[in-house]
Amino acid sequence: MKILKLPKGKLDLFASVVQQFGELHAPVEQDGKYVFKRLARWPDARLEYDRTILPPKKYFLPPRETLFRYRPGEGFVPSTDGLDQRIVLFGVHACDVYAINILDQVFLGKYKDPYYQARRRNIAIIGIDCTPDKQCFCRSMRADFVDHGFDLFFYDTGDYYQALVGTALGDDMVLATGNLFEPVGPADIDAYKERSWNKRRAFHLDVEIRDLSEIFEMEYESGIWDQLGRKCLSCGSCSMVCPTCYCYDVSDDVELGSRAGKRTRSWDSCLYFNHALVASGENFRRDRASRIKFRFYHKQRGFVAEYGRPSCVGCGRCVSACPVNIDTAQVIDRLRRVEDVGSR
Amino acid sequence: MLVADEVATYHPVLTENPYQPHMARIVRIHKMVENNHLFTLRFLEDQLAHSFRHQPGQFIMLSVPGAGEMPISISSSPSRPEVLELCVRRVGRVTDALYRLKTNDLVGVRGPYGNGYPMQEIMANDVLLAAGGLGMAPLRSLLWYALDHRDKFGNITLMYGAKRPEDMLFREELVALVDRTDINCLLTVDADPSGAWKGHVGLLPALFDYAKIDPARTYAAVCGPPVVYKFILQRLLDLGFPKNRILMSLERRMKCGVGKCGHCSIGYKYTCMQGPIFTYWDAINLPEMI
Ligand SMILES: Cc1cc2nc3c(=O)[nH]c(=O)nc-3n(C[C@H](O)[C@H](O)[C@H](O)COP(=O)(O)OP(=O)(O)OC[C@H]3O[C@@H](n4cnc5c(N)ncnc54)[C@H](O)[C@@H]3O)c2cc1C
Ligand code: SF4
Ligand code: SF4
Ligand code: FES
């Protein structure tokens, strides 16, 4: 992989120049916390910021999409709405690279979703390291590094950030600044790594994930998922700003006065009570705790079957979100642990 | 939104959308029984109608236009090509949409999907057909796709329950297989207040004492309500049956078919992928499987 520098200072000069490849967005800050947004002007953009409010899927899978129009007499006619947008994410962090990485694997998988596809193919990802707070488990979860999945990925070293360039589009946005970029050295090479040593002493969590598949299928009658229902208000807050989540559910919608109509699909949740309900009336997650353990044990064992690895990352979004304090990384350390026999 | 000529025709949205339904026409509408009628499609596309081809137990996404789209069972056999035979219950807001259009109107079809049963596994041996309710309407294109390649299994049963002989679906065509030799059809109502019905009255289960069954080179294949599994899987275990060798097929939420929208997950199996047919292991070992 091409690994290069860009010194800090011309971090501005770099933006400037990125422009041409697609509309600017990056966190900006709101009422205190971050978003990604479209860059009114760089000055705005925070590249050191804890996590966003919602992950950078709403851009690959929108909250609300049109996939059909229906018109009598033409049928159902795919809408092209949005998809050819350029867009350039700046500041994304490895973890939502990695979740879109999962979500990837998903929806390029069998039966390519085109529209997924569109928009993966015209949004560039510039990623960026950070520094973990006290609800990340990143690092427990693997997705603390990201190997593929960007155009470019720049780690702060101190004066510099190293670049790595990821695919043949982040080379050309590097060419495209003309020199800016520098080779790097071995002392860079020694920055890098003291930051990579750093930041793993900086966390604060760690849960083990090994063997967790087999952790959950033993504690599958656990108490502690009666517990969860008790507390779990079935917001579904949870799955929305999970940078991993990806059901949706889809609608069709009538014009009003005619028989012209569309299709839309729209974020949904599997904590909500009309998930697993058909139309017989039986509801296969009929109470709250059978729903908030099925989010767990599809995250973490029933992804793990399907696709080898869990589908969380690590990026604390939930626990944040949670109005009742629903916490992840507790849940899977509880579950781990050994309890005496007079307890249970 | 751009018009058709401004897009390049390679875009995936326009020319592999796993979500395009394709039109098709209403070619007739069998009052079989109430609210559950028999819905011919033929594609509009002559290419299509001749192309598509699926296995007993797939299923379709099915498109009322301004109403919705919801999971079908294709009741017709492979073996019957060009037309594709629907048994819809209207229980909801889609089928009734369904239910307010008249032959000639059309209909939106993607698929087929999900596995359908392992033909290749079940050939060459016996196949017992059990089915209560609207369970018939997969099981359905299984039985004749095994009558028109009879030389190709082994002993067929079919077992068929309905609470009353004008609740049974397909009525005409199963009473008529009864006297043939090469199947053992069996029917059976669970009342029959008209007095009409000339075959078993009782419950499905009773069947078994008129079937002959060899656990050890036989297939079966179960279908429908919460019920009848309750009291055929019992049965089939008590009878010997490995667990591989029982087929269920099942039904859950879905919204795409094709392995996205997460609504039709079972445990960590998608019913639309891995399934909707399922062997009795799989039951055991997924949780929340009926
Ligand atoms: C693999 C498969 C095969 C099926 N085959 C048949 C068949 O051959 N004949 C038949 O009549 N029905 C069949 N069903 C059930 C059929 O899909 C539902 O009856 C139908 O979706 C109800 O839609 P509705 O809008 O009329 O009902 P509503 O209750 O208004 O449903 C609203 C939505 O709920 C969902 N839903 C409700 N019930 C079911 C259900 N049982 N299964 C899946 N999703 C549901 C759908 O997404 C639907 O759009 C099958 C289901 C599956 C999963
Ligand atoms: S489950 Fe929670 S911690 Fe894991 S990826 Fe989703 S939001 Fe982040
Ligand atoms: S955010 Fe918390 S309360 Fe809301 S659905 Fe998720 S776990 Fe339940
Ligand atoms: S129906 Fe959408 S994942 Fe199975």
The other form holds:
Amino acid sequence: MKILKLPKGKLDLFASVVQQFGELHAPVEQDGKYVFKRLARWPDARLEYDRTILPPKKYFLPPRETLFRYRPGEGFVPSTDGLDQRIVLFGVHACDVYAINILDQVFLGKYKDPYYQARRRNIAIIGIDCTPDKQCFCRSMRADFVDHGFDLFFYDTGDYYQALVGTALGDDMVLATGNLFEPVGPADIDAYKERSWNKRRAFHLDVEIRDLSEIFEMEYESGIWDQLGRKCLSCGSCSMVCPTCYCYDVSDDVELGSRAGKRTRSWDSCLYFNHALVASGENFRRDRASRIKFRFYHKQRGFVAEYGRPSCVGCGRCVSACPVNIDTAQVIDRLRRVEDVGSR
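What would you give as the form predicted on its own, now that the form predicted together with its partner chain is on the page?
Left out here are the partners and the other molecules; the chain alone remains.
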């Protein structure tokens, strides 16, 4: 991995050059919050943002997409809309890069999803370091730093951004800018270490995940789940904003009066009443307590068993989005306590 530095005053010039690699998207401010969208002009970018409403996941696994169309006599025609669009996603936080790496394990593992695969191949990722706020616990989830999954990653070290070059495409971006980037020296290394230390001290939340999957296993019958079930609205907001939730529903939209139509998939949530409803009418998670328990168990226990780590990256979006203030960090903290009223 190559390490270089870019003067902050030349960042706009760098941004103009990398547009030859794809359409430039970055976080912009919208109604007091932040969203990833195509930039109309570089000054609209807000690189010192806290978190976006929706994660970068929306680029790789869109909220709703057509998989294929079908018509008698023609058969099934796969949809290719937007799959070859080249995008440069600028300003992705480490936790969101980590989340994309998790999605890669799911959609590019044993059973590859061709739609996800095509988008992943055509979207370049330029990450940027961030300052945690009171809802961030990505350090606890080991997602405050990433060493792969990006093409370039920028760290703010005062007058410069230190840049980690993660891929050949990232190296091509650097080469395309001519001599904008400079080699790093001892002072730059010290500046990076200071930045890293200051970020570590800036975290307000500390969530202990050591032996957490075992504790979840032991607390399967805890009264906490009934308490959360009475509070949860089953709105699915946490799932929609989560950078690693990947459940989806598939439906056929048939044209009236014909046998032609299209098959679409859209984001789904395990908190919805009909998520575990099967054709016989049986619902395996009819009550809200069982649904919210399932969501926590999948992220903190089931995913660990399958992939070796939790699927939560500690971005804090679920805490921000929950209308009844269910806090993931607080739930984990309660489960870890020796005494908890009503837990058994």
